[in-house]
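As structure tokens, one chain now follows by itself in the form predicted alone.
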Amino acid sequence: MKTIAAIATAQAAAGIGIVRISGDRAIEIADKVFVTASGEKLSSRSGYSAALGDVYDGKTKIDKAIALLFRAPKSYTGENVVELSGHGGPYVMSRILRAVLNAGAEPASPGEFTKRAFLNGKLDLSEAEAVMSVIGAKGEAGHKAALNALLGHTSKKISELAAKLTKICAHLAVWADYPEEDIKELSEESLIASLTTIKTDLFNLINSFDAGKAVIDGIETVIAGKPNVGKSTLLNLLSGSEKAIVTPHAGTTRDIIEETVRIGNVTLKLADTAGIHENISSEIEEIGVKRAVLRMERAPFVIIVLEAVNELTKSEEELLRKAAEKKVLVAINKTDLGVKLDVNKVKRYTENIVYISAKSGEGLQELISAAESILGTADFDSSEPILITERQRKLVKTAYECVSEALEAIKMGMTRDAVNISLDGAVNALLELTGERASEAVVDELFKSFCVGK
């Protein structure tokens, strides 16, 4: 396998930057570009050691650096690894990388270091997926959850469920294939009880996905409503700064204004949209409204702002109808001016309603609490196993459906062979989740989302 190299730190000015080299020839290549202060070759040193020296490109000295040496299999990738830590300027890092490539290394593809760690058994596929979640975590709870996934909490739970199902499958198969051995048949009651428990565990894992994504990655959130209801004021309140222009005139916001904010455990990737209404007076306003509607249709979470002082309009009722199909929170604004709105009409579409004054900040905590409750992050336990990618959610959902089919087959009085076929499907899905039966195409696709250097 080729020896690869890449800059493993951010492409920006920093005190330290790292060029990582991994593969059978990593130490040999590092010796071509790095000269230790003592004159000792890296190839003569033991693993888990560091050496001060200089990096050269041919005869040209590039930088002073420290070489960290890891010998296989005791490294991140399971291969020989050398990390050259120099001064972190983008130019310096690019020169060091160029010298390493000139010495015989190949440029690493996105995620190739972590892919090799997976292929060499240093971590399974679900743990590998957690790497980018740890890097991209938006807050403490998200970081803890992603780190626990990286440390194998999710893999352990999946392996436990797969082992339980495998044991049941084995017992059913042996009982059916070797009747002369007088093997005790699993009673229908005990089989149903065991599978029901497994089904519940799978269901809980599936439910962890949305909350986990919201906590770790943040959730796309659209603030929608008719013109001049206080959408921009709410954005400014949540962000704690004047991100959006606010005037008494309707239609001030013509394009989408974006801001990322943290509320409680969750990160909201907020988009303040143009007012959605019917009486459009210009082409620019029409474009803004169309963009607002499209953005709302794509967003998994919508905050609809209504005025407490006015009754619902037809366009607002249509907005509520569309948003009712997803996670939605209605913020009834301008409560400081009195409440004339018939809330029962709103409740036809959702019970998730809070009263606020975006101008004064009244009701902000109630809005935050309601958002966390809707998104499932209010009681989020970062120590529990969670699913963090769509691939994981899909495979656990497949396992859940297979176990449900098996339970239905038992209740219908079908043969144990039929039950076993469904349970085999569940086991295969869970094993693919951890990578034990993942195809090469699946593995390649997974690591494409990684950054170069990781």
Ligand code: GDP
Contents of the next structure:
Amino acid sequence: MKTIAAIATAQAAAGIGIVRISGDRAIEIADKVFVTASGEKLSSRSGYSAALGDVYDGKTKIDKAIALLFRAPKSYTGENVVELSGHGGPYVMSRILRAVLNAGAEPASPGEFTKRAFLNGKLDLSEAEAVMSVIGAKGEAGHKAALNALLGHTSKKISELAAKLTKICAHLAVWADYPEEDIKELSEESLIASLTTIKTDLFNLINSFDAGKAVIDGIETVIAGKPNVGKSTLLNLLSGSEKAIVTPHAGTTRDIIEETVRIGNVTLKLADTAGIHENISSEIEEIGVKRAVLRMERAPFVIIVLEAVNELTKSEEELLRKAAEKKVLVAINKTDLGVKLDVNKVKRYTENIVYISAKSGEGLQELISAAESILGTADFDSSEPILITERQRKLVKTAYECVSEALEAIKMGMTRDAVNISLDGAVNALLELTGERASEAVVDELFKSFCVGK
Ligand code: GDP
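Right, the form predicted alone is done; let's see the coordinates for the form predicted in complex with guanosine-5'-diphosphate (GDP).
Following is the full complex, with the preceding chain placed first.
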């Protein structure tokens, strides 16, 4: 396998920056660009060692650095690895990387180091996915949950369930194939009991996904409402609250501004807040609402702002109707001016209603608690195994459906063979999750979402 290299640290001015090299030739290539202060070659040193020295591109000295040496299999990737820690400036880092590439390494693709770690059995697929979640975690609960997944809590649970199902499959298969042998048949009762427990475990895992996503990555959220109801004021209140962190950053794929706001243990990714700030006159309220409906299509969570002082308009009802298909929270704003709005009309669409004054901050805590309970993070236990990617959720859902099918088949008195086919499907899905039975295409796709250098 070719030897790869990439800058592993962020491309910004920093105390140090790291160029990582991994592969059979990593040490030999590092020796071409790095001269240790003692003159001793890295290739004559043992693993887990550090050496001070200078980095050269050809004859030009480009930095003073530390080389960390790891020998296969005792490294992140399981291969020979050298990490050159130089001065963390984007230019100097690009020069070190160029020197390493000139010396014979190939540029690493996104996630290629972790992919090699997976291929070399250092971690399974669900743990590999947790690597990016730890990097992306935005708060304490999210970090803890992602770290637990990285440390193997989720894969242990999945492997346990797969093992239980495999055992049941094996038993059923032997019994079906050799009915004349004296193999104790699993009683229907105990079979149903075991499968029901597994089904419940799978169900709990599926349920962990939304809450986990809300605390780890953040949940795409839209604040919608007609003009002048107080959407921007609410956004500012959320951003400005003591517990909130606001990080404006340009969307990577779309050229819009996205703001991340943390309230309680939930991270809200407020998509397209530019739309909120737009000043649309009330004559074109419908246009504003249409636009909000469009934005809502992409977001699983919607906060609808209504005015306490006015009756519901037709377009607001339309908004409520559309939002009812999602997780929705209605914030009745401007309560400091009195409440005229008929709340029973709102209750036709949702019971998730809070009263606030975005201007004074009144009701903020109620809004946070309501969001936490709607998103399931109120009693989120970050020490429980959780699913952290859509891929994982889909596979566990498949396993769940297969086990449900098997239970149906038993209850309908179908042959044990038929039951076994469903259970096989469940085992396959779970083993694809851990990577034991994942195809090359699945593995390739998964690592594409990683950053280069990880
Ligand atoms: P947007 O168009 O929905 O973003 O509305 P804004 O946030 O710009 O607010 C419209 C107007 O309502 C501004 O003058 C705000 O100061 C005012 N406003 C917002 N929230 C409240 C509130 O809770 N009470 C009162 N009295 N005024 C509010």
